Structures are given as C-alpha cells and as structure tokens.
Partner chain sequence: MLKKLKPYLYLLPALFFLIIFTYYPVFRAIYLSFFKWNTSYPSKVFTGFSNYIDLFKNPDFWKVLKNSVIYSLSTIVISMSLALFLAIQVNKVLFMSSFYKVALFYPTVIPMAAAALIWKWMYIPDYGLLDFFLGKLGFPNINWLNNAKIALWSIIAVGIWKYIGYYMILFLAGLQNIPKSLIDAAIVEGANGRQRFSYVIFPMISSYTFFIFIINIINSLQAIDQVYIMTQGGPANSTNLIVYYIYEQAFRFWNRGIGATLTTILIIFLLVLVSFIFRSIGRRVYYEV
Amino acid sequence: MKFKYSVLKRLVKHNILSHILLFVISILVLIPLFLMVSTAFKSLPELLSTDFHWIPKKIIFTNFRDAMEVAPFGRYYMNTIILVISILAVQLVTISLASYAFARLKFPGRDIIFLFFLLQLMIPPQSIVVPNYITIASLKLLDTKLAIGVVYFASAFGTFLLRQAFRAIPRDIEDAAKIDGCEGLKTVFHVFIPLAKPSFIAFALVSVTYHWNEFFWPLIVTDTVRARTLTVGLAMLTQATESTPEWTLTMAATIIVVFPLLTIFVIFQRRFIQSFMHSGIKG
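Hey, can I get that sequence as one chain, in the form predicted on its own?
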C-alpha cells in the first residue's frame, strides 16, 4: 500500500498523471475531427459499406468540388467575411467608448447602468429573437447583412472585459497624458487602447469565432443567397441532399466552413493563449 502511494505521489509530483489525462482528452476530442476529414475524402459507397476503415481506401478530392457546385460557398464565404469584419469593427468602437465611460467617467447612476448593461449576459439570445425580428422587419432590413449584424453592434461581454482592463491602468499615466494635452477621445485612442491591446485581441478572437459560427439568427433573417452565411449555407446543402443523404459532401462542406478558423488557430495559437492570459481570461 505504501509502495502504491509513493508511486502515485511521484506521478503527481512530475505531472505525469496530468499529461496522461490531457493526452486521453485530446484523443477523444480529435476523433470526431479525424472522422470528419476521413469521411470528406471517401466515396459514398465506401462510406455506406459495412467494412469500416478509418483511412479511405481511395482518396476522393471531387467531394469538395461537388459541394461547391451544389451550394454557392464562394458567395457564402464573402458574406461571412464581410459580416464578421464589419461586426468586429463596430464593436471595437462601441465597447472602447462604453468601457472608458464606465471605467473612468463619473456620472449619476453609472454603476446601476453598468449593472443593467451586464444583464445582457444573463439573457439567452434566443429569448429575444421575436422582438429583434419584429424590429428588423419594421426597418425593412430583412435578408440583408445589416439585419444579421446590427443586433451585435454592442457587446456586454466586450464592455465588461475592457472596463476591467481600463480600470487596471494607473491614474498616473492618464494624468500625465492630460498634462501633455491629451484629453477626451485622444486619451482613449492614444493611452487606453494601446495599453489594453491584449484584451482587444482576446475579444476579437471571441467575436470572430462566435459570429463565424453563428447559425440561428442568420437563418431567421435571411431568405436568399445574397445574405446567407457559411453555417446557413451548410444547412441548405444538407437539405439539398436530403432525398439521398451524401455525408461525404456534407463533411467536405464542413471542412470548407471550419478550415479558416482552424488554420488561424494553428498559426497563431501561442498568440491566442498569451492574449487570453494577459486579459485575465482563464479556463
């Protein structure tokens, strides 16, 4: 018993158990991703065969071409990129100004207003779909990119994140900037924003990932190809092949959708982690 305890203690001391656990979890996470890639390169008869193979017997590249022909993914890509960049650009402006106001300015009811502002984080987005849809319809914005993006132009999470970052900036730096003649918006753009750069990067990652993968709201407010996003286009592809489900095309289209985010993460993963650590987001 003492021997087993000493061995376990040694394993814990050298983090071997942690590494083993992380390795097992990594394998479990990678299995669905591997199956997706494997299916995308298989032929439909091989996929439906009872003789299962992890690696395709014959690699089929035409699934990607066929998926692009069934649905206009080129247009969906353009719509999604424009939408994600536009939302992020507007959000960076709104959350910067709102965060500075809540962190540095003094006005009656500031904390109460900020509390109500944070209530957005506790309300599921699906619960306000109906009033949002009615508002968008009354403004005659249905089936446009603006209809998808306008409801996200303000971000409670981004405001909270930057408010905490702005509050951590010493007053002495702000006072020194004022002595040098930097006041108002100049203080925000020349002092606070550069010093809170890690928080901006962390929020940008969250925003881009969320809106790239957003499905429910774009599905509701779009009816044609001109405004549909990649996730909605993927659902349309599934419906187009519903009579004879072609999972090879669906998996190929899924790779087309997730490939940009995976590529960006692989290339900039260290910068991602550093940004979240510096911004105070952990776990």
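Residue numbers count along the first chain shown, from 1. For clarity, every value in this text was computed on a predicted model and none was experimentally measured. Under this definition, the rigid core comprises the largest set of C-alpha atoms superposing within 1.5 Å between the forms. Compared with the form predicted together with its partner chain:
The Cα position of residue 224 differs by less than 2 Å between the two forms after fitting on the rigid core. The rigid-core alignment places the CA of residue 62 less than 2 Å apart between the two forms.
Okay, that is the form predicted on its own; can I get the form predicted together with its partner chain now?
Just this one chain is shown here; partners and other molecules are left out.
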C-alpha cells in the first residue's frame, strides 16, 4: 500500500501522466503525416498487397518523378511563391500606413473607421466569393494571380497587430527623429517599421502560411495552369486520376506541396509558434 502511494506520488511529481497523455495524443496527431511519407515511398503493388507496413519493404523515389510528370508542379511553385510574396509586400505597405494613422494621428472618425476595419475579421473571404467573383470577372481579371491576391491587399488583422506594436513605441524616439528632420512617411519607414520588426515577422509568417495553404478562392478564380497555385494543382491532379486513385502518386504530390512550409516550420518552430501565439491575441 505504502509502495503504491509513493509510486503515485512520483508519477504526479514528475508529471508522468501528463507525459503519457501528451505522447499518445501527439503520436495520434502525427499519424496522417507518417502515412503520407510512408505511402509516398511505396510502390503501387506493395500498397495494394494485403499487408501493411509503415516502412516500405522497398523504398522508391519514382512516385515523385511521376507526380512531376503528371502535373506542372514547377509552374505551380512559381505561381504560389510569386503570389505569396506579392500579397505580403502590398499588405506591408497598406497596413503600416493605416496602423501609423490609427496609432499616432488624431482625426475625426478615427475610432469608427478602426471599428470598420475590425469588422472585416467577421466577414471572411470565403463567405463573399460570389460577389467578389462577379467583381473580378467584370474587371477582366479572371485566371490571373492578381485576381487571387487583390482581395487580400488590405488586412484588418495586420492593421490591428501593427497598431498595437506602433503604440508601444515611445514618443521620445519619434520626437528625436523629428528633430533630425524625419517626419510623416519618413518616420513610418525609418522609425516605426524597423522598431516593430518582431510584429512584422509574426504577421509575415501568418500571412505566408495562410496564402500558401489557401485553396477555395484560387480554385474559383483560376481556370488554367497560368495562375493556378499548388493546392489547386494538387486537387486537380487527384481529380484527373479519380477512377483509379494512385495513392502513392497522390501522397508524393502532397509532400511536394507541403514540404517547404513544413520544413521551415520545423526549423523555426519557436518563432513560428510564438508568432501564431501572439498574433491573434496580444492587446
């Protein structure tokens, strides 16, 4: 009895139970990832045989080559990278200007307009695809990268995040810059943006992740490989092979799509998690 009690006490003291629970749930959450990798390196005959092995009997790389042949992933990569970078670049300009005004300038209607910005968080792009599609079509932008990106050029979330960061910058620094002849736009670019770098990085990570992963809006406004992004290309590939789904090839293609972001995440995990942690909520 006494022995049992001390064991229990030790379990509690070292959080052994927490570890067991966390470990089991972590493995469960990781299973889809394991399955993706395991399938992508298998041959189709082995996949269809009755027995299942996590580690393929024979590890093959041809699925990746085949996936690249079936769909123009190089093109999709280019499109996605250009898109993600351009959205971020435009967003950085629009949100830093707006955040500066909200954080530092006084003008009639400021709070109302700020609320008007925040309301955007409640109207996610997915819910307004029908009218936005009509607008994009009438602007003759269908099937271009601009069509995918333009709806994200203003970000309420980014404006909110940066306003908080800008407000935390001491006024003294601004005044000192003023004495040195730095005013208006110059202050924004030479004082505020450099000092708010951590918030910019956080925003950049969230924005890039979101747009790299986005699927529905690009699916609707693209028709050809011209502007198609990785996620849409992946879905098209599986629809093309729907009758006899070659899961080995599909999982290889999935790895091609998720690999860059997942790798960056694992390398910079602390930064990534911090960004997502504080991006939504601080303030």
